[in-house]
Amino acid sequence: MDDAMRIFQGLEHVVRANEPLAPHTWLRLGGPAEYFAEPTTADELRELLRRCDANGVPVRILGGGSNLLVRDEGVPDLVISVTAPAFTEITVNDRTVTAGGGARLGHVVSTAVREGLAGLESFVGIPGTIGGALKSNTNAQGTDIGQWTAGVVTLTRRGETKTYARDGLQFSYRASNLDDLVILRAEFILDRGEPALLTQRMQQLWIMRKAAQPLASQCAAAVFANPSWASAASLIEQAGLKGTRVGNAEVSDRDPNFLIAHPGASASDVLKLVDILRKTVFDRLGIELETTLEVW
């Protein structure tokens, strides 16, 4: 056991060294994490955070991996995955849906709709977890997830629990005040609705969104935030960048705000392509695009 692994003594059942991160991301790119943990309980997660804080070990939290690009050289930190059942549970009580921070946004949407609860169906087809959606205040069809959020429980980098009531939460366009390391769970108070009508609306939105996005079989990720007055995809197309390619990374011909990582692509191919898109859109249209793709 090396010195760093001694920090995790007693937690060897959830921590391993030199874990490939590419399979944990939608782009399927990038190098390994020096250390990787998959805690099965909130107590295990708290203990991991406490030990890392005490020993100066940097920590990164991995959710669904839908907007994450890992560099080719990997990550010299502890990466913690919060995809165990303890972090993905979804429950419904009257008009309140409670969801773990690692729960898939799509699963929460479909659960609410099945229970006849309206408000979240606009987010169908948007990838990612509840934790990621709350931190970036995901928005679609004129609504954002923050307006339905009644409370949030988080963990700090020291493993301390913090609870936010509604009046302690701040949401704005693509932003929130939830900057703690981990979102453990959140509560949403929704409106009553007719399950059949909600299901129909959800299905229509899902079909529209899927028709415009890359194929499910492709390794892809969205790259830029939409400015309030236009879509990033339309700006990239206006700049004449549809189909641009660097190595085996390519701008999607279905939605130019998605990049496709073809077999043989590298993380550096994607980074170079992102830089080309940002610089060219600015040079040709005078608009600076904001990157939503997280780079480790």
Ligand SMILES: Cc1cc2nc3c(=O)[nH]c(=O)nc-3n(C[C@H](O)[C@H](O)[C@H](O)COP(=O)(O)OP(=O)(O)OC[C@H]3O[C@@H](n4cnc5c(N)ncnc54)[C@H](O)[C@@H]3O)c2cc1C
Contents of the next structure:
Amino acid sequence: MDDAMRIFQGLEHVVRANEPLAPHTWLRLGGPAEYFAEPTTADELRELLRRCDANGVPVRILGGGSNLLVRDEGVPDLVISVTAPAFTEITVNDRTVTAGGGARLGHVVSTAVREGLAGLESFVGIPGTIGGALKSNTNAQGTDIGQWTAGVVTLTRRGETKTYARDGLQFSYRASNLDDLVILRAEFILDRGEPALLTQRMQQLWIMRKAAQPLASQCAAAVFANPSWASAASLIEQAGLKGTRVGNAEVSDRDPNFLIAHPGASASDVLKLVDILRKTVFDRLGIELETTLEVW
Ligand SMILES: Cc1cc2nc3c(=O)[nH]c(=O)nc-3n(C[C@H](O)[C@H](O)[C@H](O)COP(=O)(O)OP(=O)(O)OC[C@H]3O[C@@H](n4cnc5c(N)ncnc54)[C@H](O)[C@@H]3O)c2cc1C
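The block above covers the form predicted on its own; next, return the form predicted in complex with this ligand.
Zooming out: every chain and molecule, the one shown earlier first.
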């Protein structure tokens, strides 16, 4: 056991060293995490946070990895994945859906629809977890997840629990005030709907999304926020950048706000491509695009 691993003594069953992060992200790129943990209970998670806090080890939380680009050199931190069953439970009580921070957004959407609860079906086909969705206030079809969120429970870097009621939550375009380290669970209060009609709407939205997005077999990520008056995709296209390629990273021809990592691509190819897109859109159109893709 190396010196740093001693910090995690007694937790070796959930912590490992030098874990490749590429398989945990949608782009399938980037280097390893120095330490990687998959706690199985909230108590184990709290204990990990306390040890890291006491020993000055930086911690990051991994959701579905659909909004992350990990640099080729990896991260010298503890990366915690909250995908164990203790963090993915979904329950329904009347119009309230409660979901763990690690629950797949898609599972929450289909549970709500099956129970005849309307609101979240707009998010069908968006990858990732409830934690990732709340952090960046996932939006689609003119609605965002914050609009339906009635309460959130978080854990701070020190492992302390915090509870946010509706009036303590702030959501704006692709942002929220949920800055605590871990989103543990959230409550959504939804509208009543007809399950058959909701299912139909969900299926239509799913078909539209699948036709417009990169193919499921491609390693892809969405890159820029949409300015209020235009889509980032249309600006990239207007700037003549559709199909631009650096190494094995390429602008998607289906939706230019997505970058595709072809086999052999590196994280640095993607970073260079993002830079070219941002600079060229600014030079040609005078518009500064902001990235939503998070770089680790
Ligand atoms: C094909 C495709 C389509 C997409 N379409 C849309 C779209 O229509 N609308 C949209 O808004 N986005 C879209 N996205 C972006 C992405 O799916 C969302 O940002 C998603 O919410 C990210 O969730 P995640 O669990 O994958 O987060 P990750 O990528 O794993 O992490 C992103 C951030 O969230 C944090 N995080 C994750 N889980 C937790 C947690 N439990 N507690 C605290 N912090 C956490 C991470 O630390 C990190 O800071 C799309 C992405 C792809 C690849």
